[in-house]
Amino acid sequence: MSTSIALAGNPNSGKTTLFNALTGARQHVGNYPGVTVEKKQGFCKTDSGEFDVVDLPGTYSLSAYSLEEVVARDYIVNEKPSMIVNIVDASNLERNLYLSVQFLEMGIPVTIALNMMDVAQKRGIEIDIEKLSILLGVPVVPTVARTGKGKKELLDTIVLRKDLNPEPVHISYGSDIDMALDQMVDIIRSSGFLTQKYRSRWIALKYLENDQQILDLGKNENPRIARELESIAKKLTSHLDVTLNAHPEGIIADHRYGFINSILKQNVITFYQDENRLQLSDNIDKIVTNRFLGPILMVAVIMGLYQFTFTYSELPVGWFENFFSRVSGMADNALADGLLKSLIISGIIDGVGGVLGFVPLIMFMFLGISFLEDTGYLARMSFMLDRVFRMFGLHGSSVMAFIVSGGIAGGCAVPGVMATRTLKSPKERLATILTVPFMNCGAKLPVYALLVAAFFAENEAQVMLLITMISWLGALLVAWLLRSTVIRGASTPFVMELPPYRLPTLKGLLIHTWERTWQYIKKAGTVILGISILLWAMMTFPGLDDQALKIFDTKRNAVTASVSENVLNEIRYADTDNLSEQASSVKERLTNLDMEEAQANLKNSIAGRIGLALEGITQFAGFDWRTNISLVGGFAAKEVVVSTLGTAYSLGEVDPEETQSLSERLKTAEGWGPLTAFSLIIFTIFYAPCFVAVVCIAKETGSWKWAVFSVVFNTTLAFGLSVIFYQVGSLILT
């Protein structure tokens, strides 16, 4: 029978590295039931035995201040793993042991993995492992997770200690708090209040810490007892406020740290080098987080990240495109003309291929991001931009979500929305989720490339920079608006640990990269397939009626009746580049008829009727019915805007990477110009996220309400800005 292990620890303590070292490829990632916090599970089989391993969310405490803390605590209480392995950073012992003390107070089986012993040694820190273990009353095993050192000893210790049922540690919090705790414990024990899951003293502590989850559980369990406990907590809070100008939570935290210090001062830690000597990380941070050099270096790093991504993904992206082109060609040769052939090629192969063609780019992007994350640099970026983001009601942790979504260009809103999981405040997280879709994701780039090439060819770089600035400024202003109205609430302080710089392991980078890439493949590929089929159907049916088809057949017959059979055979079988003048003229007329029929069929389709119906409103932003069709398609995926514009202008399928022919067409098309083009660019920046991102927003917020809000609000905002821009621009130009 396997032993269940839960890995718990502070962020950046090496917890996930140890998880990877234990489980290797035998792991999978999902979400905890009912919440969006990531759940990692794995299996470990060694000479010590078999182990089911769960990597709990990184957390600094077990108080219900964040979703991660609630999830970690609930898992420990409800699932009752055989052993909690508390990963502690040996180079930051005092801070990391705060979580350990809370485990000890819960009275659950704990083994401390004293990790990063190599880092501690480099910093001149020597730890008496045996004495620390005796004073804490739990086993302490030194480890270096990144190299696997200490892994066997840790598993052997778990096997030996898993069946023990330790008594909880009692810390004295001063006479006032201790008296209140004793009074509350008597009430809790006599009534059996919540004691099925929790220990009496721990419940009392949570009431004094104003733990909202326990308060809610208590009200449901026994409202009378809950009111009695809350009354004691309120009296104590008032007393401490008057006498000490302090609150129970703060005093409890101070005494816990006092307990930790009392242990460490018993010669547990020895500094055999100058404790205050600046380490390598500190010296690097003098430059990296410098007020003037820091932002410059940050831009250079981001540009380097995207340069790496696009440079090294170019060749594999080409391989993917060639593969899907060949598959499409094989289907074209193998299938007879008709709806089935159109569905398979246009609806399925091109739909899936358009998404999976970005997989190499996404993989390289995640590889670069994982490298920056594992080295510790992303923490510095959040630190530097926090002051700017706080002005708009966001948080320093929002920065990375913006960058991943395409803060420079080429990102994706789906992983950007998922990246908000690091935000502790639900309101700041929600504001970030609703604004990251404004970034220049890779799906929007073909649209920008098309319009910039057609109407701003002489100033492409400047216009692209302007687009980037508009997206960032717009996102920040919208965040400020939301935080001032529908998501009103106080900002949370940005307190984060700047981890020491580390060289990532290749295994860790590959695991992180593959996890994120696989999520992209699953969430994007399957959804886009369904959307592509739906769009194909909307642009195909109901088609022209028999009378309309007869009219086009009559026109074709009239053209072919005026020429000889030899000319028709030349059109059918000869090299199209070497046709005679008469044959060339006839072929052009027949091609124009085919294009006219295709456009008539499109107008009569469901999508065409929608586009025409919307034209009465969208004309104020400069959009005609054909542009409306492309924008409706863009609700599914922004890449669809380009291919749909090509179809709408009778150019057939258009590759987003090769848009010059469509650019030339738009330059001469009626109603198009620089004003219309930039109006469409503004609309593309701000309007509804793609369908995959909308689904992701619903999952991450736990409600379709905010997903629908994102679609409606963003589209309304985008249309309003486009109308203002187009109408003001028209007045200026007239």
Ligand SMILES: Nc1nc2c(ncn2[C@@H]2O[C@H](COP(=O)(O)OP(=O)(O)OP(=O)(O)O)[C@@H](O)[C@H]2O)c(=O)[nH]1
Contents of the next structure:
Amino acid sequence: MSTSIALAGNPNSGKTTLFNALTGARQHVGNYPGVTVEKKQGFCKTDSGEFDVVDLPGTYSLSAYSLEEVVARDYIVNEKPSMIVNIVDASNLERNLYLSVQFLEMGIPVTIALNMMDVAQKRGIEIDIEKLSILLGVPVVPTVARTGKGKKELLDTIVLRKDLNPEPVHISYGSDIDMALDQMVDIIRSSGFLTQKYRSRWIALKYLENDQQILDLGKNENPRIARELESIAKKLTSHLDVTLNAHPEGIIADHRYGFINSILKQNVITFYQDENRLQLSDNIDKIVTNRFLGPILMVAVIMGLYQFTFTYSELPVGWFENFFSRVSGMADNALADGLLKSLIISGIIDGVGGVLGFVPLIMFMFLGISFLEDTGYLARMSFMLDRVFRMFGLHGSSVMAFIVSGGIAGGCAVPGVMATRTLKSPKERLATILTVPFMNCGAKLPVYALLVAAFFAENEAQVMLLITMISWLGALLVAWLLRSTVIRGASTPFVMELPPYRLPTLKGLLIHTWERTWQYIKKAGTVILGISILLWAMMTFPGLDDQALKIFDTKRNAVTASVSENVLNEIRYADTDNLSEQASSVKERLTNLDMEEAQANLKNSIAGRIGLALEGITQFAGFDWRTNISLVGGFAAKEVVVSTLGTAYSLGEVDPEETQSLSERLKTAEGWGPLTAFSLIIFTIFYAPCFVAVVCIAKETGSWKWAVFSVVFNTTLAFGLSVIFYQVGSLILT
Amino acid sequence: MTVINLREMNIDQTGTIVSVGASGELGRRVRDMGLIPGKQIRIQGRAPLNDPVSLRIMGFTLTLRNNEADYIKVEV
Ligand SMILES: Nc1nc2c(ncn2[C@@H]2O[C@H](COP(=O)(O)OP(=O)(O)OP(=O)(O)O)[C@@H](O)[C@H]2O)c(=O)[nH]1
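For comparison with the form predicted alone, would you give the structure of this protein in the form predicted together with the ligand?
Following is the full complex, with the preceding chain placed first.
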């Protein structure tokens, strides 16, 4: 039977690296039930035995303040792994042991993997491993996760010591607290209060630490005893407040660090250099976060990431597009005209192509971001930008998501929403996820290009800049609005470690990138395909009735009947470019009839009926039914607005890359003018994200509630802004 | 020896923490990272807009916003 082990430790201690070293490719990523915290599981088979390995979220402590801490603690308590492997950064021993001590207090089987031994050595830190092991009462194995050194010794130790529950470590917290603890332990012991899962002294400690999760559990288990314990804790709290002006939580933390200190002082650790001596990292920071050079360098890095993600992914994106258009073409030839063909081409192939089309983008973006994260630069970016983003209730780390989504025009909200993974503060993260879709993604650009070319051709550059500014300002203000209403709450403290600069390993980067990409394909893929088919159906059904079809057929017959068989054959078989005059005029008339039919069909479809029905309201923003339908189509992908407008104006499906004919048509079309055009631009900036982004929002927030919110809220906001703009504009202009 | 707010410290100045007044989530986070009375710190630098501040403690680098630093008194 395989041994279950759980890896736990501080962020940046090398947990993931050790996990990869142990499991290699035999790993998969999921979520802990009901929360968005990632759960990595893997399997490891060596001469030492077989192991099921779980990588717990990185935490500094085991209080119940953050989701990660609750998840890690619950896993240990409920799943009872045979061994907790506590990864401790040897170059940062004192702080890392703060978590270790809390494991020791729980009385669970722990082995310490003393990682980063190479770094410690380089910094002139020597650790007496045997002594540390004796004083802590648990095995300590030195490792270098990056090279796999110490892996075998670690596994052998685990096999030797698994399932042995050691006596919990008792730390003295000073006479006041110790007395209260003893008193509480008596009560807990005699009543068996929560003792199936937890040690009695640990429960008492959590009552003193005011640990919400344990307090709630206690109330459920036995309200009477819970009240008794709470009153002891309350009495102690007020006593300490009067005598020492301190809180039990604070005193407990002080004593934990005191305990660590007393161990380290017994010659366990020797510094051959000053502990706070300036490291290479600090010297790099002097330049990288410098008041003047820092921001310049940051702009360069952002541009670089942008270039990397969107330029280098162009080639593979092109391959995907070619591939899918070829498949489309094959289906076009192989199948008879009709609904099935339309479903397969417009519904399924376009849908699958839509899902996979994002894959290269997501891969490149995560490769770039993982690189910045692993080197430690991302933390510096948040450090430099926090002041700005904080004003709007966001976090320094939000910047990445905004940039990727199209903060510089041309990004994409799908990888943008996924980029919020690096944000550890839940409220700021949610606000970021909900506002990044306002950025100017690559798919919105053809819409802007069409309208700008038709109505603002003289001031093209200025108008594009204006659009970028409106979307940034709008996003930040909406973030602020959300953070003061629906996602209200104090900002998450910026008490954050700036990890030393490190060169990432290729293996680490690739595993990370692949994991993210695969998750996207697996989770988002199926939903997106479904919605794509649904949208296809909305734009197709119910179709024209027989009478209408007959009218088009009659018209077609009238055209073909008026010319000779020769001309018809010419149209059918000859090269399009050198048709005779008569043939090309007939062909044009036939094509026009096809486009008219497509327009009539679209108008009669469900989407068309919605568009018509909404005309009464949307006229206040200057939109007629044609615009409405195209906006419904834009929910599939924003550039579809352009092709649908083409169909609605009987121009056939307009290629978003070549919009000249459509923009000429719009210039003279009834109801169009600069005012309508800009109103539509505003609407396009703010209205519902495309459904691929919506699905990602649902996956990343862990709830469809926020996905629905973003559709409804954004569309309402967009409509409100467009109406205000159009109405005020009309007043001024007349 | 004078006691001042962490916010008022200059870059490269060192000091010893005297008290930490923060409670709740901030208090817990501050303590988890080792900002407790008796610890030596040195101010490492400030972000381009002067906030947050980065400091050195127990051999690693930590960041803190100015309004969070206000809860921490330091003897310099
Ligand atoms: N020199 C050296 N570097 C290491 C060692 N172990 C890990 N690293 C590097 O340290 C960095 C952080 O390692 P991760 O494995 O991502 O750390 P983690 O604990 O999983 O961090 P989170 O993912 O933030 O929880 C990476 O760049 C690793 O390559 C080691 O033993 N020696």
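Predicted, not measured: the structure shown is a model, and the values here were computed from it. Numbering follows the first chain given and starts at 1. We call the rigid core the largest set of C-alpha positions that still match within 1.5 Å between the two forms.
Trainee: Rigid core superposed, CA of S703 - does it shift 2 Å or more between these two forms?
Mentor: Result for S703: yes, a 2 Å-plus shift.
Trainee: Rigid core aligned, does the Cα position of L477 differ by 2 Å or more between these two forms?
Mentor: Comparing forms between these two forms, the L477 CA shifts at least 2 Å.
Trainee: Is there a C-alpha shift of 2 Å or more at S48 between these two forms once the rigid core is superposed?
Mentor: Shift of 2 Å or more: no.
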